[in-house]
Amino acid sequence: MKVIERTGGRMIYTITLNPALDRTLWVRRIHYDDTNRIEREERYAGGKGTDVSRVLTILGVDNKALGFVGGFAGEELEGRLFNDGISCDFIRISGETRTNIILNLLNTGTQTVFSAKGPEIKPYELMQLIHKVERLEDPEMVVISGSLPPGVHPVIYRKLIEILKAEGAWVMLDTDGDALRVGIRGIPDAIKPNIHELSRLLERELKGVDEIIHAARTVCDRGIRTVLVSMGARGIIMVGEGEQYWAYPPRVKVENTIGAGDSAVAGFVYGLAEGMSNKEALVYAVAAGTATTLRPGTAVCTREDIMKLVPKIEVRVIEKGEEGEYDKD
């Protein structure tokens, strides 16, 4: 596997404040008020930032995962990441890393996710992370993503972004709700909300392409240079400084959707790390996100799958005034 070396010793980091073990179960069907037999079970290291680290590693990009881990679940999560070849530097906490349950019904082909809150983070543990980020040497690119654990105020994302920007890092934020609303006040270089997260950020439902682009432009006006809006099988709309693109994948058989958005973030970061333009990096974002849907598991894809999809991704310029409804299917 080719490893992309960062010039001058600079490094790509991911920050995940609320990582998780993803316990994925397959059952034939649900029998209510009766015993349900599990036909298959897998466990994966999860959490949005750790998903990004996994896919960056698959793509050959040297990176390091930061965040919080605790208890036996935290030990297992970190061990799984090491076995995947991912470099980690987590803060140890007194609480237990959360475990999410992902239930796959074989008779319907549906997937249901039960997401745990996570452990409460103590103030001194939070400060340990802040000090670690302050001491990072020449961070080049940093992805901050995921939900906030109990006990952590959304202002932490703004603080981390401001620290990293002062160090000259390019920063992407991928989160939702108040964490996104407060975090973008730190002016990250890019954000990647999905259509629903962008709607919540601006407190209005977005349907047509025009509405999505106008909403993304509104966010850009706050100083965010690039907004990637993911729309599932419909691809990604990217709005940036003087550019508007819509990239979409071919139809594929979807096995899983867990970590697809995080994989898209990794694909975009990979493209930029390789010196590509935003438009070129967008292609790799859609290819990586789509590749993850081909295989069961959390952000599990292969470099081969991604590269096979790259020439099949279509990109077009979105002209002002273009109409179209967002198809939720």
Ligand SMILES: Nc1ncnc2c1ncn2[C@@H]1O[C@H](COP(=O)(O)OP(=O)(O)OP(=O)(O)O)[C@@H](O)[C@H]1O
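Take the two forms, superpose them, and find the largest set of C-alpha atoms that agree within 1.5 Å; that set is the rigid core. Positions refer to the first chain, counted from 1. This structure is a prediction, so every number in the text was calculated from the model and none was measured. What changes on going to the form predicted together with the ligand:
- Asn18 shows a C-alpha shift below 2 Å between these two forms [criterion: core-superposed Cα displacement of 2 Å].
- Core-superposed comparison between these two forms: CA of Asn36 displaced by 2 Å or more.
- Residue displacement note: Val61 has its CA displaced by under 2 Å between these two forms (rigid core superposed).
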Given for the second form:
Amino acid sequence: MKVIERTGGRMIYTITLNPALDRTLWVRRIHYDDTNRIEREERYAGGKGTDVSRVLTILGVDNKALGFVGGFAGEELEGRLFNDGISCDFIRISGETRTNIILNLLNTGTQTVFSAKGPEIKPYELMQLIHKVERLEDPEMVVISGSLPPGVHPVIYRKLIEILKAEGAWVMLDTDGDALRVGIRGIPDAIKPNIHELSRLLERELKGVDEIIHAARTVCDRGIRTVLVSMGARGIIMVGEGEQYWAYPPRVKVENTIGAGDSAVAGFVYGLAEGMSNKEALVYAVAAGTATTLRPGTAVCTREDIMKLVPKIEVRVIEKGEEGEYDKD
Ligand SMILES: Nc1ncnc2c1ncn2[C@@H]1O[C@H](COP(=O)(O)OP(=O)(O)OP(=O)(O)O)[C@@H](O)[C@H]1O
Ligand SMILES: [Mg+2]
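Given the form predicted alone above, what does the protein look like in the form predicted together with the ligand?
Next comes the full complex, this chain leading.
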């Protein structure tokens, strides 16, 4: 497979402040107040930014995952990432990396996620990350993804973005709630909220295409050049400087949608790393997102599935004032 080396030492990074080890259990049924037998158990390296790193690696884009890891779970997480060929350079913390429990109940076919809060990050540990980011040599593109560990103020995202932009990097932020609201004050180059995240950011429900575009334009007016709004099976609406497109995937048999957004971010970064325009990179974003829905497992996809989907992604220009047929079902 072709590996896209960055020229002149320029590097692509992802940053995950609160990665997790995902422990997936399969149980036939739950007997409350009793002992339950675990039929099967798997452990995966989780985390939004590390998911992006995984898909970039699958696409042959050289990149490095940054963030915090600690304790035995942190060692396991990092070891698993290395075994998947993902290059990491984490800050080691005194706390223990969180472990999420994903419970698959075989009798109901349901999947229930118990998401752990994550360890406390000490102020000196936070500063170690800031100093590492300040010392990055020629960062080309950086993706900052996911939730914040407890106690870390959202202003950290703004700070990291400001440092990276001063270093000449292109920065993408993919997060939710206050982390997104405060983070965008650092003016990232791109964000990828899903509709719910964009609705929360603007504190209003978004119903039609026109409302989504108007909302994304409001965000662009704050200086963010590209806003990608992901809409599950309906693909992505991208609003940027003087352009607005809607790219949508073919109908597929969906196995799992968790991590599809992270893959979409990776697809977009891959496109830009290959020198494509935003419009062309958008196609790879949708293809990578949809390729992820074809396979069980979080942010698991293959390069082959992505490339097969690329010619099937339809992109159209959205004219100003268009009443779209986007609807919720
Ligand atoms: N049901 C689906 N069918 C086809 N493609 C899908 C489906 N769900 C997601 N996708 C693809 O993945 C992309 C991103 O998905 P989505 O909007 O669900 O992201 P998200 O909510 O950020 O997900 P996450 O945060 O779990 O990674 C979509 O734009 C689309 O290309
Ligand atoms: Mg998402």
